[in-house]
Every structure is written in C-alpha cells, then in structure tokens.
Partner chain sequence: MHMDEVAAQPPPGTSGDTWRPVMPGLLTMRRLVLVSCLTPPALLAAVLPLLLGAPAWSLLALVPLTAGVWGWWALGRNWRSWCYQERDDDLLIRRGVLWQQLTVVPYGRMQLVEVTSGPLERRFGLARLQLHTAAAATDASVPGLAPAEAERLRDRLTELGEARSAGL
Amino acid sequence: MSGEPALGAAAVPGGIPEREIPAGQGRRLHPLTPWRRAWAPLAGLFAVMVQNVEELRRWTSSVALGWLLLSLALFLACAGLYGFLSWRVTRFLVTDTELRIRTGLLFRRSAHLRLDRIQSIDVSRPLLARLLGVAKLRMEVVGSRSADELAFLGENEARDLRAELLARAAGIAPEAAPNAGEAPALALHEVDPKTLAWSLVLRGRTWAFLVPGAALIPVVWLTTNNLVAALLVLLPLIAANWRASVGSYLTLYGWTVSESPDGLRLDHGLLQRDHATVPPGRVQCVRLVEPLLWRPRGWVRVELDVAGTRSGNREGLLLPVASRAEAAALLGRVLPDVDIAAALAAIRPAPERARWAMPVWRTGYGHAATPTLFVARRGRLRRVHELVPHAKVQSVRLTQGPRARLLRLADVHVDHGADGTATARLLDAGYAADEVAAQANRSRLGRRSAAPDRWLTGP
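Could you put down the structure of only this chain, in the form predicted alone?
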C-alpha cells in the first residue's frame, strides 16, 4: 500500500479528467505525510527479505559491514524521496459541488466526490497521529466500494474541512461554507468503562477462540511432540481472542453519543480516537442484539444499517452496550415517533406446528408490524430484533419451501436501502400472504411522508 488517498468508484485512472485541478491550485496534505508514504517501499523490502532468508544470510556474510550500512542508507533515502514526491503531487480542492483529489507519482489518478453523494465524513486519529497533531479524514460516497481518505491533515484543518464539506452538502451558500464551523453537539450518552468490560467478558465471542484452543493444542502436542507446531496453533487463537476482548475494549473505550444538527456523533477509542457521524434520515434498519448472558442484566447492543456504508464496519454500531431504556431513548433520536417497547411487545411468536420444521430454535422466531415498523426476531441464545421503518423498505417477498408448504408455513423477506434484508421466518402461510400485501401498502404510504435524506436536516 502506498498510503495515498484511497480512490473509490469515482476515481478516473490514467489520462486527464475533464475537470482536473488547475495547475498551482489545490491544497496539499500535512508535511508529515511523506514519512507515512515512505513505509510502502520499506514494507516491500521486508516482504522480499522474509521470503529469501537463506539467500539474504549468504549475501550479508560475504559483504562488509560498511557496504551494508551504505546500502541501507541509500534505500532509506530512496524511500524518503518516494514519500516526498508522492506527497508533492497529491492535492485536493473543494468546489461548490465536489471534492477533487489528485494523486499518483507515476500514474495520475483523480477522484471527484460529489458533495450531495457523500454518506459520511469521519475523523480518525491513531495513537502516533495524536502525538504528532494530525488526523485522517475518511469519506464514504454512494456507489464507492471503498472509503476515500485524506491522510494526513492537521487536526484543526481536518475538523474545519469536515465542517466545510458538511455545510456545502447541506446547501449553505458557497461563500459562507468555509466559515460555517463545526455544528454544536449535545452529549446524550457515554458508555461506562466498567459496564463495557463486563459486557465483553459475558459475550460468547470473547471465549469462542479459547475453547477450541484448549482442546486442540494438547492434541497437537501429543501427536507431534513438537513445541513449534503447538505454538503455530496457539498464537492465532491468542491473537483472535485479544482482538475480541482487549482489542475491542481499547476500540470501544469512552464510547460517547452526541446529537448535533448533522446527526448523531460517535466518539470512541483509548489509543486511537475515532469520530463518526450517523447522518439523519439514512438509517435503514436498526438491530437490537441481546446475547444470552446479557439478558438477565437487561443489556442490549444497538447496530445500524446506514445507506451507502459498507457492512461490517464500525460506523454500523450505535451503542456497544446499554440498558434497554437507554437504547430506546437514543433510538428515539434516530427513529422519531417510534415506540420501541410497544413494537417489541407486539411480536407474534411462530405457530406451534413450526416445531416440526425447527424443534429447538422455533421459539426464537417472531414478527410484528406496527404503524411505523416492520419487526423480525430470531435467535434463542443470541436474540436479535431487526426493525425496519416502512419508508425504508425497497421490496417485500414471500418464500416457501416444500416442507414449509406441507406445514402451511412461509417466510417474509423485507429488503431495505442498505443492501440488507430482514426476514420474519416460520409465519403462518395465510398470515404471511396477507402481510406481504399489507407491507407493500405500508411502505408506499411511509415513503410519501418521509423526511428528505439531507445533512443538517435532522431534528
């Protein structure tokens, strides 16, 4: 990786784009950026050395120490020169309608990010970047498979640029946008560090890698009598467990949710501080996750599917852990005029005859439809509720396999705008058919009254 700004679907490789940044215009990244980009050739050299250890040992044994040091100094100088030249040709420019990024030392690449297509603009500050006073600006655009980024900018410059881009995307006059400043925010909730630690301890994923390790490592040791083989099995399990426990705690530490005119702001991280924003009106689905050991304590994890963002990234998390009352209060900011408690209380379980299709897990399934939400429940040990506003439903389908037809059961699938699907399983076939028609009507009426999906238009 060169460390250059990632260019998504909007990138135009090669040639000269129609709207190139004029010569001498545009802004450069922070002067410390070349040192980050110098790591690309160093990483390539390290990979070659690892793959050719024996040849490297023979070569170094036949060369004098002075020549080795001189070769290393020349390579470091070339890496530094590459980083400097790559930084020098990289520029970005903000216009009334788009953010233009030009980069590429040997092959020119240019990205044009339309401001009205930007889904999120987040600020990330890794530990070393915090010490050096710089930050990374990440932007997700509709239709792009990867996030575009500007790494690195000064902390104040990154904050001001984010505020300017949001102001322009909201339709503020171009002459006023650079001075709009960051919108004020009101802190709504901060996750208690002790509660966060206990939630990770009580989560099954934290221990999922230790159980197979405890069973597998003795088998490897007894069958091979080889310590290296046992370590090769143990180390990946330790790394996976670290990521699920201590790594998650460091990432989620200090999780704070604040409300501002541009949406709900999420700040978190002990070593690396990240700042993300959930845009108003672009939440397509809410997921309430309740692991088995959390339920006696009344804890819940809140996840969001947001239009234009990639699944699995950290922007989909609204709360890592909270009580049901706290989660319902915050969801009232995301889904106004929605009674979460009433929606969950209205869930109808799967009919009794569903036990012939799924004897053990059928009690975990359920469905409800309120005036504002489609609700689907699944999971007996790890209970998950999916709530999709009717206005966000893109399509609704009914599926029925041979065994389901025999038992007069059916599944109802609801597709929403974040390329996801909420499925209500094991419904009565007649009820499911009626729900498909009713859901199509509810979705049509919901879209008529839905607010526009614009920045700075939230409540």
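Following the display of the form predicted alone, present the structure of the form predicted together with the partner chain.
All you get below is the one chain by itself.
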C-alpha cells in the first residue's frame, strides 16, 4: 500500500522524464483514504433520498426487502470500488525542485508544485483523523488558486514529508533532505486560555448574534403568544453565536507560535489540532487589529498575508490576542530589521483639512514610511495598522478624486504579492506625490537586500 519505497532524490536523476510521475514510482496516500473518498457518493445518494422521500416510500413498499438490501449492497460495493480506484490512481512524488501530485479517476489532474515557491505548509488533524492516527497536509504555492492538499497521510509520514519539503525548499543538499528531519523549534509565545477567553468576550463578533436575538424573542413571543416559536427563532442565532464564541475558543485554544529554521510554526486547537509552517521571507503584509474594547487593555490581534490563497481556517492569523509589546517582539522575528514601535510612533495623522472629506473618521487615518516598512492606519473604533515591507511591494499607485483635489489631498495605494492592497488615505497631495516617488525607490532598494527564496542557501 503506502509501503512502496519512498523515492528520495537519489533515485531521481536520469530516470525521470521532465514533468511526469513514471509508472510504478511515487508514493500513495494512507490506506484509510478510500473511506473518505467513498463518503462522497454515499452522501450524494443520501441527498437524493432525502429529496424524494415520498417516491421512495411508494417504491420501497412495492419492492421486496431482499431486492432493496441487494441493491444497497451493490451500491456500497460500487462506492467502495470507486474509492479504492481513486485512491489507487492518486500518487505523489518529491523531486529536487517539485512536488508532483497526480490524481483523478475520470478527469486526470496532475499538479506540480515548485518547492521554492511554497508559501506555507499546514498539517491538520481533525478529531476523527486524530483518533485514526492520520493527518492532512496542505500546501500553498504562489499562483495556484486553491491550496493543494494530500489527505490523508499517516501522522508520522505527514510530519516527515513536511520536514522534507521544507528542507528541500530551504535548499538543503538533496541527498540529505529526506533525512533532514524536524528542525528544532523554539517556542516564542503561547496564548494563555484565560486571556483568549476574555479577548473573545470583548470582541464584537461574539455578541453580534446575541443582541438581535435577545431583541427578537419578546417580539416573536408577544406577536405569536407562543414561547416555543420564540425559542425556535432563537435556535439558529444560538448556533451562529456558538460558532463565533465557543467554536473560536476551541480552534484558537493553545495557540503557540514557535520559531525554527523552517520558519514560523503555528500550533493550535483543542479538539482538532492544526499546525502551520510559514517559511521565512514569505510574509507580504502584517495587520495589527485592535477592536474597540481591546484597546483599554492594550491587546492586538496580528494577521499575516502570505502569497497564495489565504488559509481558510485561520484567516491568516499569527496571534489571536497579545499585548502590544508581545506582538511587537514577535513581529521583530517575522520581519527582521524592523522596529515596530518606532514605525507606529512615526505615523503622521491625516491633515486637519481632511475633515471636509471625511468628518468623523479622519482621525483614524494615518501613514508612515520607515526605511523598511510602509505603514497605513485606518479605523476610528476598530483600529487597523497595515504594515508592508518595501521589499514586497509590487506596484505603487497614487489616486486623487475631484473632492480630494479641491482639498489638496491624495491616496497612496501599495499593492503587495498576497493580492492585497494597503492604502494610506487622505495624505497631503504634495507629500503623497513625493511619497510615491520615494516608495518606488525604496521598494527597489528593499528588494535588493531581500533574502533569497531558498533561505538556507545564502544570497
């Protein structure tokens, strides 16, 4: 099954034609995988049955039980066969430069992921998978719209494969890569459960569904005179609320950030354990988010934008909650040669006359440029700082509308590689024009000193 020889680079040279997995080579996924695959047709059948309950009952009453059981068994066998075959045709192979995945029973799909373009590698273990000892490996590569995943692998296999991919991506000698093993990690920060709980309590999203729910109950009760109806209305609201509060707590529980030569490691989750690795130099943009009620306590949430798709389950989160000093210290590791405190202190607020363009919210806007960072601030209640390293800037734009021109104001947009834009709004027009010219210069110089893609090979 998955016991075929793991093909290291040693076996590769000469034998492999460019861009294909030769027959009889490559590794397979964990043998438990077909059961997940078989699940899809079964779910489809179930959905069809639910939709046609009436017809189904008429039909079953006319058909003998024996035939029914037989057809069900036949269907199960087909589903099992489908699962088995699709598992059989799925293979992956690690070469010097690529991870090749070939899959698809009817529609063949083969993906070649360039290792030096890997933006992050996640190992995810849902509760059931944890019990069975398997794990899912997700990789994000620049340019591919959806994250590619290998599901499922044995837990140890997933860990070794992740280490190998990262080792190769880092530029460790190919012969040594398969045995490079897990790079040692140094824990930098762990979010303690009490702070996490309080931060969720003080977050607006936790309560967003409760307040309208509480208002809705008396209304429904009074109009229908029926308490049960009122509680029924509340049910979906409670579900949404549960997901925003307890669900978040379970996902974010035990959030640990550690540093290793492979980059930053993020481990979290109470029931479902998730693990993500962000190789160094991949961070395109950092966001510091301060919700209104967190600000008296000096808490911030730190989000990262990494090129490729944003990981769905963690919203690009680096830290769910931390004090400003802790966040600054941690960011110092993510973005080397960056002084966050100095960058934030250098922010110039929007000029006074901008109140004619944006009356109340003007004070939220601000901008700073340090030798390494472009900083934009926005938001009056929920304050957001966006930090983009100059080396990651793809293009710079200056825009000015008619009203802004009357007020001699302009906006500067900085597009970065994670398909996002940081915008410094309401700048003085002259300053903005100088800033665009200077920004183009800075990002050119910043790129020159940027670390190479294969981070252990040296510049």
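Just so we're on the same page, rigid core means the largest C-alpha set that superposes within 1.5 Å between forms. Numbering follows the first chain given and starts at 1. Quantities reported herein were computed from a predicted structural model and do not represent experimental measurements.
So, superposing on the core, is the move of D116 at the CA at least 2 angstroms between the two forms?
The answer is yes, as the C-alpha of D116 shifts between the two forms by 2 Å or more after core alignment.
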